[in-house]
Each structure stands twice: as structure tokens, then as C-alpha cells.
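Single chain ahead, written as C-alpha cells, the form predicted alone.
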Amino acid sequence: MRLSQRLSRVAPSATLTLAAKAKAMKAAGQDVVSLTAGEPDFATAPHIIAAIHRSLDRGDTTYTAVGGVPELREAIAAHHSRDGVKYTAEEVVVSTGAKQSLYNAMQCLLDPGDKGVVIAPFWLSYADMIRVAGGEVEIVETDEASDFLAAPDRLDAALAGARVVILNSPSNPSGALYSAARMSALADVIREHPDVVVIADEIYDRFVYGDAAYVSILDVAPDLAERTLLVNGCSKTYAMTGLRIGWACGPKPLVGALTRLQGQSTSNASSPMQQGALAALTGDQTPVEEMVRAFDIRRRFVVGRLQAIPGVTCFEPSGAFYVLPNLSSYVGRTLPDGSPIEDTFPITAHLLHDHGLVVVPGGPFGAPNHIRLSFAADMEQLTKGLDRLRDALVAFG
């Protein structure tokens, strides 16, 4: 059967097919440990799953308007306004997941050869969605001594004949978080390419350590509502990773081309946990509040051990719930059984095979000499992984 030539331009997702691998090994019987989906581990909210139960029990199970129940939109617009940019429900489209809402942006907004630009490290799914829509990819290059943050000449080099540009912060894989001072800056360079359109990721807004503090483009640039679409969602900030709510704000044309892609593939996002995700936005925010405090713990716990790891450097990060830690230092040496190490791939493959540990490589984020673990896992897990992580780098010798 002959496949279209779009779909060569996309790669299966790394974290997707580890996560998909470990579930089957485990379901075999073995003793793994995996630390790779961006997923928390704890439970959806009770009045979330109330909300859903009773939506449910009082019949909203038929479609609803493609952008989403107008309870719900007035939510998100009421969430995401701000001093200088304030939403109407009309600017709001939901949709299921943000990774949709992404998916559904860069197919209105790119044309066959259009140039879109990522800051690396990235998340994964951002240059394959370019690519399937025809675009090319620009990478934005950072690294551990500028706290993998954009440098503004670099983003101002890579804009020049750009269409979009996507900011994610806190990011994915790294944490990587902007303050205010770093986003004016970028913001001072965006205001030069006015054909620019940014993609605001900000689905780790609420995931924010120590004294730091989340800032949007927004917040610093009110002036560039009018080409900014910021893109959230429920399936981290409320553990509803599988209920599938996302959505997106910014201006009418945007959002209503999105609407219109939206209502000829999946029309609107499920009913009832449209539901949920009201209440989440509108209900009790203690769960969120004691999830970020037990991320924080694990946090400084898996940085500390990764740090004592002889030839491994990890920047601790200020959001989001990933480590990239660097392993540089064990390119260019052999696996036990003879294989070169010529990025982290094979050692990620060593890990699964040898140690039970999934976790990802960086090359898919940009990455290629770091891996990607998640610390949404508990204390034992977390421990238990970072052992035999030690144990099988120290033996490389």
C-alpha cells in the first residue's frame, strides 16, 4: 500500500514508544522501571471525577459546538486574561489535548516550505508537526551554561523569513524557565519580525519551583496578543493526561481557523470531560498546590543523586517535571559488550535491556549526548531507577 509522502517527514514518538515498551515488558513479568512519560502520578482531583460523573449521569453525551460548551471557553478566557490582553470566549478554541491545539496551529499557520523555529533542547512533537504540515525546521541552539535559555541574537538570526516560533516555558525536556528580564528580551527581538506568529506552550505554567516565578510573553508583551496564540491545557496541571483537554487562546482569525481545521477531523473534545475540566479551572486548587510541593522534593532529590554521579552534569531545573542530565563524558567510550557510544541511544538501549531502566535519549529533543528522566514517579521508583542508573554508568568504566 503506498503511503502519502507527508507522513516520512514524522517520526514515531520516542517517550510514547518507551512508555508503550516498558507497560509491555512489565505485563511480561519484569522488574522494570520507567521514567519516561510526562505524565504525574497521582490522581485526578475527586470533584473533577464528580463533575464528570455527573455530567455523565445527567445525559451530555452528544456533541457539542466545535470549539468547545461556552462555560467552559468563558473559563479558559477568564484563566489566560491578564493586565493588557483579556480573552472572550471567542478567542478560545478547546480541543482534545494541547498537543492537538499545537497539531491544529502549525496546519493553519504554515505553508510548503514556511520556516518554523524551536529552541533546543525541544519537545519532540514540535519539529515533526512542522514537518507534516510542510514547513522546515530552525533550530534555536542552547546548552547547560546559559541554563539552555534562548540567547536573543541567536532567535533573531533564526526569525529572519520565519513564520512561527514556538516558546516553551517551563520547558520540555529541560526546565528550562524564562524571567521576565530574559522574555522582554526575546520579546524586544520578536517585535522586529512582525510576520512572526508565536506558539506560547504553556502546559507547565503552573509546575514552578524554589522562588521562581512563571512568566508568559504576555506578561512582558501585552502588544503581541495580536500574533501570539497560547496554547494549555488539563493533563498536567490536573493529572488528566488520558481525558484528553486542551485548548488554545488568541486572536479571532487564528482561533476560528483552528476551529474550522478542528470541525473536519474530530469536531469537538469529549462532552462530559469538558465538564471536568470546568471544574478543575473553577474548583478546589489544593491538589495542584500538593502535587507541585511533592514534584519540588523529588526534584532536589534526583538532581542531587544524579550530580554524584561520577562524569554526569544535570542543570537543576526551575519547572516542569524533567531532568536532562549530560552525559558527554561517556560518548566515544564502549558499552560492556564492545558497542560504541556515539550518542545516548545505545546507552538508553543498554538501560532497558540490561538494567530494567527506561528512560529517553536526547537526541529526538535535540539533546543528542543527554536523556530525558521524568520525576512525576514516586520516591521508590525514582530511587530505585537512579541506582541502576548509577550502577550501569559506573561500569562503563
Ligand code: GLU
Given for the second form:
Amino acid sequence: MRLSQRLSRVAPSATLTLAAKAKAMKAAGQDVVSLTAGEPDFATAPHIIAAIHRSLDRGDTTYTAVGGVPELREAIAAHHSRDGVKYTAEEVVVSTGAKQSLYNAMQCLLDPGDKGVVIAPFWLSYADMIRVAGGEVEIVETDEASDFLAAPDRLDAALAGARVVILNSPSNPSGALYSAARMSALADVIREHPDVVVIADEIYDRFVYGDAAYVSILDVAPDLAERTLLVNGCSKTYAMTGLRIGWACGPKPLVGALTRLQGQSTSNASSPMQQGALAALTGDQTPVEEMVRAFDIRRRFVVGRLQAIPGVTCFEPSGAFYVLPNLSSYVGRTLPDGSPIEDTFPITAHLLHDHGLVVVPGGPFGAPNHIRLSFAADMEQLTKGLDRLRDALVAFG
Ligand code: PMP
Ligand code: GLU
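Taking the form predicted alone as the starting point, write out the structure of the form predicted in complex with the ligand.
All chains and molecules follow, beginning with the one already shown.
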């Protein structure tokens, strides 16, 4: 069958493909440790589930407004309002996951050939979303030496002629987190490029560890609100990945455009799940705090174990729930079967087939010498997974 040219610009999502593969292997009875998708292993809190049940029981099974029910949009607007930036319900669109808001934003902002800027390592879907909208991806490189933070002068160079820049702090996959000073430095650069729209993907805003604090670009540069789209959702914070509620807040013309597009594609997000999201945002936040505390313990454990593997270095993430160990010292060597290691793809394939460990290669995230592990898994799985990784790597030629 002949498929559109457009589709040739999209690769299958490596995170979702590998997570599905791990699930299928487990279902077939194989002993598999999956440290793939960014999906909290915690249960959705009972008060959220109860709100969804109540919603279904009272018959919330019809369409809602495309952009979401007013009470949820108001709660989201209040949640993201801050000194210098106040949102109203009309400046919010609720979607079927943050992913949909991001996708729609690219569709609404980019024409063929337009430049979208991402900071590497980046969440892999950004690049495909830009490309499928016809845009060209420009990458600002970072590395461990700079804590995976973008240098303002590099960002400045990339923003020349760009339409969109995506910021993601805390970052998937690196866990990098911008301090107020570092974020201000980026804002100063962005201010000099008045045609650039900022997409601030803050889906990991609550996953911040140690002394670090989360800072939004809107905290340090409220003046940029008129050209910033703030994206967030329930998936990570409230362990609701499969329930698919996300949203975007921003200037009315842009939010209106996202809503118009959504009205011709998926319409409203699931109506009982919108009630679950309302309960999540307005209800008890203790489960979130408990989850983040547990993740912090895992984070320190995983980083310590990775740093102890010969030839592996690992940046300590300040946020999100991934680690991105650097396996450069293995690149250029050979697998036990003699095949060459040109980047971490063959390593992850070997881990999957010969060691029952599923992790994501760094290539699709713009970090070809790294692998990404999610620590949203329990300690037993993490311990087993790290044992397997160490045993596999020490056997390399
Ligand atoms: N942004 C980032 C950085 C992510 O890691 C994810 C994970 N899925 C999303 C957005 C989208 O999340 P969702 O569609 O589940 O709300
Ligand atoms: N964002 C998560 C991840 O990076 C979930 C999977 C996905 O949507 O890509 O693993």
C-alpha cells in the first residue's frame, strides 16, 4: 500500500516499541527486566480512581467541550498561574496526554521547512513531531561536562530564523534541571528572537531531588508568557499514564488553534478521565510526595551502581526519573559474538536478547553513546537489571 510522504518523516517510538516488546516477552514467560518507558510503577491514588467511578456512575459518557470541561480548565489555569503570569480557563486546552498537545502545537506553529530547535539529549518524540509537521530539527548539543545544560551562545546561534524552541526541564532523558540563573540566561537569549515560540514541556516538574528546585521559564521571564506554551499533564505526577490526560496553557490565539485542530481530530479528552484529572489536581498531594521520595532513593542507588561498573560514567540527574549512563568507552569495541559496537544500539539489542534486560539506546534521544534507564521500577527489578547490565558489559571484548 502506498503511504503518505509525510509518514516517512516519522520513526516508530523507540520507548513505546521497547516497552511493548518487554511486556510481550514477560507475557510469554521469559525472565525480563524492563527499565524502558517512563511510567511510574505506583498505583493511581484511590481518591482519583473514586472520582472516575463517580463520574461514570453519574453518566459522564457524552462529549464535553473540545478543550475540556470548564471546571478542569479552571483548575489547570489556577494551578499554573504564578506571580506575573495568570491564566484563565480560555487559555487552557485539555488533550489526550501531553503528547497530543505537543504534537498539535507543532502542527499549529510549523510550516514546511520551518526550524524547530531542541536541546540534546531530548525526548525522542520532539524530533518526529517537528518533522511530521514538515519542520526541520536543529539540535543544540550539550554534554555531561556542562551538566547537560544548553550554553546560551549555542542556543542563540540555533534560534536564528527558528519558529519554535522546546525546553524540557527536568529533562527526559538526562534528568538535567535548569536553575533560576541558567534559565534566566536562556530567557535572555530567547528574548532577542521575537519570532520564536517557546514550548515549555514541564511534565516532570514535580520530580525534583535533593536541594534542587524546579524553575519554569515563566518564573524567571513572565514577559515571555505571550509567546510560551506551557505543557503538562497527569501521566507522571499522578501515575496516570494510561488514562491519557494532558494539557497546554498559553496565549489565547495559540490555545485556540490547538483546540481547533483537536476539534477536527480527536475532540475532547475522555470525559470521566477529565474528572479524575480534576481530583488529582485539587486533591491530596501526599501520594505524589511519597512517590518522589521513593524515586529519590532509587535514583541514588542506580547512579551509585552504574558508576561502579568499569568503563561507565553516569551523570547524576536532579529531576525526572531516568539515568543516562555514558558507554563511550565500549563504543569501538566488540560484542561477545565479535560484532562491532558503533553506538549503543547493538549493546541494547545484546542486553535484550542475551541478558533479558530492556533499556533504550540513546541514539533516538540524540545521545548515541548513552543508554537510558528508567528508575520508575521497584528496587528488586532495579537490582536485577543493574546486575545484568554489569555482567553483560564486563564480558565485552
Ligand atoms: N513530554 C515528555 C518529556 C515525556 O517524557 C512524556 C512521556 N510520555 C510526555 C511529554 C508525554 O506524556 P503523556 O502524553 O503521557 O502526557
Ligand atoms: N515519555 C515516556 C518515555 O520517554 C513514555 C513513553 C513515550 O511516550 O515515549 O519513556
